[in-house]
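Listed next as C-alpha cells is one chain, alone, in the form predicted alone.
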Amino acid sequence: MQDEGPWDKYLDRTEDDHRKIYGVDMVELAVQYGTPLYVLFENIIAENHAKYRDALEKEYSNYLICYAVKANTNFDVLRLLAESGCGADVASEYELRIALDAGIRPEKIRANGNCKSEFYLEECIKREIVINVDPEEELEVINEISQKLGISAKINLRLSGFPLEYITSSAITTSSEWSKFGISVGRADRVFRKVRDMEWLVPNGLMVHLGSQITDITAYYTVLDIMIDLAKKGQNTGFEIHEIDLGGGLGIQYFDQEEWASIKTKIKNTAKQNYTWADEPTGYKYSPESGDLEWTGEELYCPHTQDGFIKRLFNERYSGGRTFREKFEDIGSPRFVIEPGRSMVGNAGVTIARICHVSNTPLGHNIVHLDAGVNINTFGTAVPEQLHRIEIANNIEIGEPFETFVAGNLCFTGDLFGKIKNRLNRRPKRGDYILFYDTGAYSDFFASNANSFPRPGKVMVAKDGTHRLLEKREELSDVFAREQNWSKKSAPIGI
C-alpha cells in the first residue's frame, strides 16, 4: 500500500478475495469481533521501535525512548514495549497508571501535561519521575508539594515560542509562537535563575515538543540549535543539562509523494473539481506575498523512516558546519529522550467499518455511509486535512476507481472522514467493509459514546498470526453505566 512502507510485504488475499494482513482475514475479524474494529499489529509497533532503538544505540548511545502513551492507550501496547526497555511519556495520572502496571520503570518515564493536578505531582515526585514543568507558573506549586513532601523533584524546562511556522497543522503545533504549552524560549534565562532560587527544584535538562506530523527535518535543526544555545546558558548560571528532550512528531507516510502532490493539487483546485466538501481549500492558507494559496496543513507524505532520522539528525551538518552529536559533545552530551507516539504506532493499525448506504448528496457528489462516525476516528474533526488510505476489504479486485466523500453515522453534517474525497478501488455497495489504514494513532483519542453508539472493541494480531482481544466493544450497560437511574432492565429493547 505504501513505498518501502509495512504494508506490502504483509498483504495477502484469501480465496474468497477478502483482505488478508500478517495471515489473518480482516472480514472474518469483523464479522467476529463486529464493527467499527481496531487492529493493531504487535509485529509493526516492535518493528518501529527497534529502529529507533538499533539507530540510537549505532549514533548516540546516552539515549532514552520514551513512548507518547496517549497515541495509542493500551495495556498490552505498553507491556509489549516495557518488555523491549522502553519508556514512557505520560501526560496524566491515568497514564502514569497504566504504564507503571505494564512494567515501565519511573526512571524511564517523562510527565507532561500542561494542567497536572496535585495529585499527579505528588506521584511523580514521590517515584523521582522526571517532571517537565509546564507552564512557568508550575514551578512553585511543584516546589510547594516536594516542600510538604520532603523531597526534591526532579525537572525539565518545556519550552515553546520557536519560531516554527507552517511545520504541520495548526491544531497539532505545540511548541511555535501560538501554544498553549511550555514556558517561552525568551524567558529561560530569568526561569533558570528563578530554579535556582527554589530550593526543592532539581534542574535536569530542556524539553521541546514540536507537534505531532513533522515531516521536515529542518524544524528539528531549528529547535535543537536554540535548545543547545540555552544549555549552555543554563550550565553557566547553575542549572545542570543532564538530558535533552526532543519529543515526539515525527510524522509517517500516509500516502507516497506522488500521490499526496496530486492530491494536495486537487484540494487547491478544488472549486472546479469539487475535490473537498463546500469546496472549502482545506489545509490552504492566502498568501498575501505570493497572491496565491500555500499550503499550511499537514503533510500526509513523510520522507523519513525511523532509523533515517536519527541518522540524519546526529550526522549531517547543519549551523556552522557541524553536527548535532558535536554540538553535544560541547554540552557534556547529555542524555538524549525523544518522545515518539504516531511514528511508533500510527502505521501499525488499521480500522474496519461496514457500509450503510452508497448515496449522492444534493450536488450530487458520491458519498459513502459508514455504521462509524468521526467519534471513533479522531482526526476526522481535530484536523480537516486529515486523510487515510482506504479500500473495500472484500471483493478487493480492482474495477473502476470510485471517488467519494466517506460519512459516519452521527446526527451532524461535519461528521466526515475528512473533509476532502476519496479513492477506493471499485464503486462500493450495502455490506461491504472497508479498511482504513494507518490508523493506529490517536483514532480513540476523542472516542465517546455520541448518539449513544457503542466504542469499537480492538483486537491485536500478534507476531505468530494468531489474534486476541484487547478492548471489548461496549455492550448498551457499558454506555449508560454512568447513569444512576437507569439499568438494563429497564431498557424498552434488548441490544
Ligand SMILES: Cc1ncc(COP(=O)(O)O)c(C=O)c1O
Second form
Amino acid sequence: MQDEGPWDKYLDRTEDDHRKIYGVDMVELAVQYGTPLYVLFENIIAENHAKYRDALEKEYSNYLICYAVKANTNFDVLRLLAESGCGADVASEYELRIALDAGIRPEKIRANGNCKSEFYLEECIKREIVINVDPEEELEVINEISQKLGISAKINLRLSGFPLEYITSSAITTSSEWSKFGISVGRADRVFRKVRDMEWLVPNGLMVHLGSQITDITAYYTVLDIMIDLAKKGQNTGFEIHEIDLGGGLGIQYFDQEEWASIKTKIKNTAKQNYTWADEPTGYKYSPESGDLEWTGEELYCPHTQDGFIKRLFNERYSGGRTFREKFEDIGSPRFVIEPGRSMVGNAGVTIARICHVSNTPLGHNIVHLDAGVNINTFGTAVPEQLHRIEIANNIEIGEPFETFVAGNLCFTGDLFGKIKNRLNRRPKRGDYILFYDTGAYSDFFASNANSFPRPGKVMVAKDGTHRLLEKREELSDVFAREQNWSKKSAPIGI
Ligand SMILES: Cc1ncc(COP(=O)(O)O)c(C=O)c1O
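Let's see the other form, the form predicted in complex with the named molecule, since the form predicted alone is already up.
First the chain shown before, then all remaining chains and molecules of the complex.
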C-alpha cells in the first residue's frame, strides 16, 4: 500500500488557474522573487521530522535523529529542526558552524567526511562531538590531535564493503564493495584492536551510510546483521558499542508506483518509444545472465514513509525469524542514530523556472528551454535517471499532456533535466512557469555560477501561510565576488 504523497492535501488553484500550494500562488512567488526560485514548505519539513520522531518514541526511545545538513543547508531549516529537538549530521567545519549557530547542541551532532581537516577535527574534539572515523587512517590523525589538545575523542567507526549491489544508483551507493568511504568490514576486527591501543580514542559505536534514495528495506537488514555481528566482536575486544548509527538514505516518492513502472517500461523500450536522450537505456544495464536489460538505477517510487519505515525496521522478522529490535537487545540496546536528509526535506520543496522556448531537437523531439540549468537542479548531474514530476504553474488545466525533454540554459548538451522525457499538463509556451516537485533535497548541492548565471533565491512558506526570503538571488557583485581586479563588478548589470 502506498501512502498519500505530502502534496495532495496542500494543492489548490487560484481563480485564474495558477497552482497554489499551502495557500500560496506559485506564479506570484515567481514574479515577486524572480526565477529560477527554490521554495520550501516549513510545515512539511516539520511533519517529516515529527513522523520519524513519533515513530521512534513509540518503537525505541533510545534514539537520535541527526538531520543531514548537506541535503538543504539553510539556517532557518536548521533552526526549525533544532527547536523541535533534532540533531545534525555535518560533513565539514562549515556545516558544523551553521548547525551550532542554529542551536543544535554538540552532543546531537555527528561529524562525517572522508577528508576532514585538522581544524574540523579539533573543533569536534573540543566540543566532544562524536566523529565518524573515515577512512581507517584517520584514527592516527584523531589520536594525535586529541593528544595535542589533551582531550579524548569519541569515535564511531564508519563501515563499508557490505555485499550490496544496485540498491540505488552507483553514484550514490556509499557502503558497498566499491566505495570511497569508511573502513572495510573485513578489517573491523583488526581495527577494534588498533583502537584499543590508542590512548586518546574513546570507542562509541559503529556507523554506516548505505547510500541515498534507498527504497528496499532488505538492504538495511543485510547491513544490520553484519553490524550487529561486528558489534558483538567489538564488545569482546573492549570496543564499547554505545550506539549504532545507520546513516541516512531512506527514499522519497517522486512518482507513484504505477507511473514509475510505466516510465521504466518506456525507458527500456526507448528505441521504439523515442523516450530517452540518444535512445540510451538510462538507468538500465545489460545483464549477461538474463540476456536482458536490468534496472540498476535509482528507484523513484518509494513505498515507505518515515514512520512506516521505522515501524517495519524494528518489527519485521527477517533473518533467523527475528526482529531488529530483538537483535539490538542482544548487543545491549545501544542508542539508535539515523541521519536522514532527503526524507526530511526532499518532498518539502519545489523549484520554479520560466520557459524561454518550446522547440524541437534535430530529430524532431519536443524540447523546452528553461531559464535555469542543471547547476540549480544539481542531482541529475550525478544521477541521470533522476526525474521530477513537473507541471505548468499558470493555466494548469488547459490542453493535452505534452511529452518533452527539458533543457537548461547552459552551454553543453548534458544540461538536461533528466535524460528521460517528462510530461507536462499541456503544450507550454514562452513565458509559462514550470514547477518541479520534490526538489527540497540536494537541488543546490553542486550549485555553481556556470556561464556566470546567478544562483537562485530560496523562499520559505511558513506554517501560517506567509512567505519570506531565506537566501537572496545573487547579483552581479555576488557572481564575481572573488574577482580581485575588476572595479566595476559592483555596478548594476547594465552594460
Ligand atoms: C554520512 C551521511 N549521512 C546521511 C546522509 C543523508 O542521506 P539521505 O539524504 O539519502 O538521507 C548522507 C548523504 O550523502 C551522508 O553522506
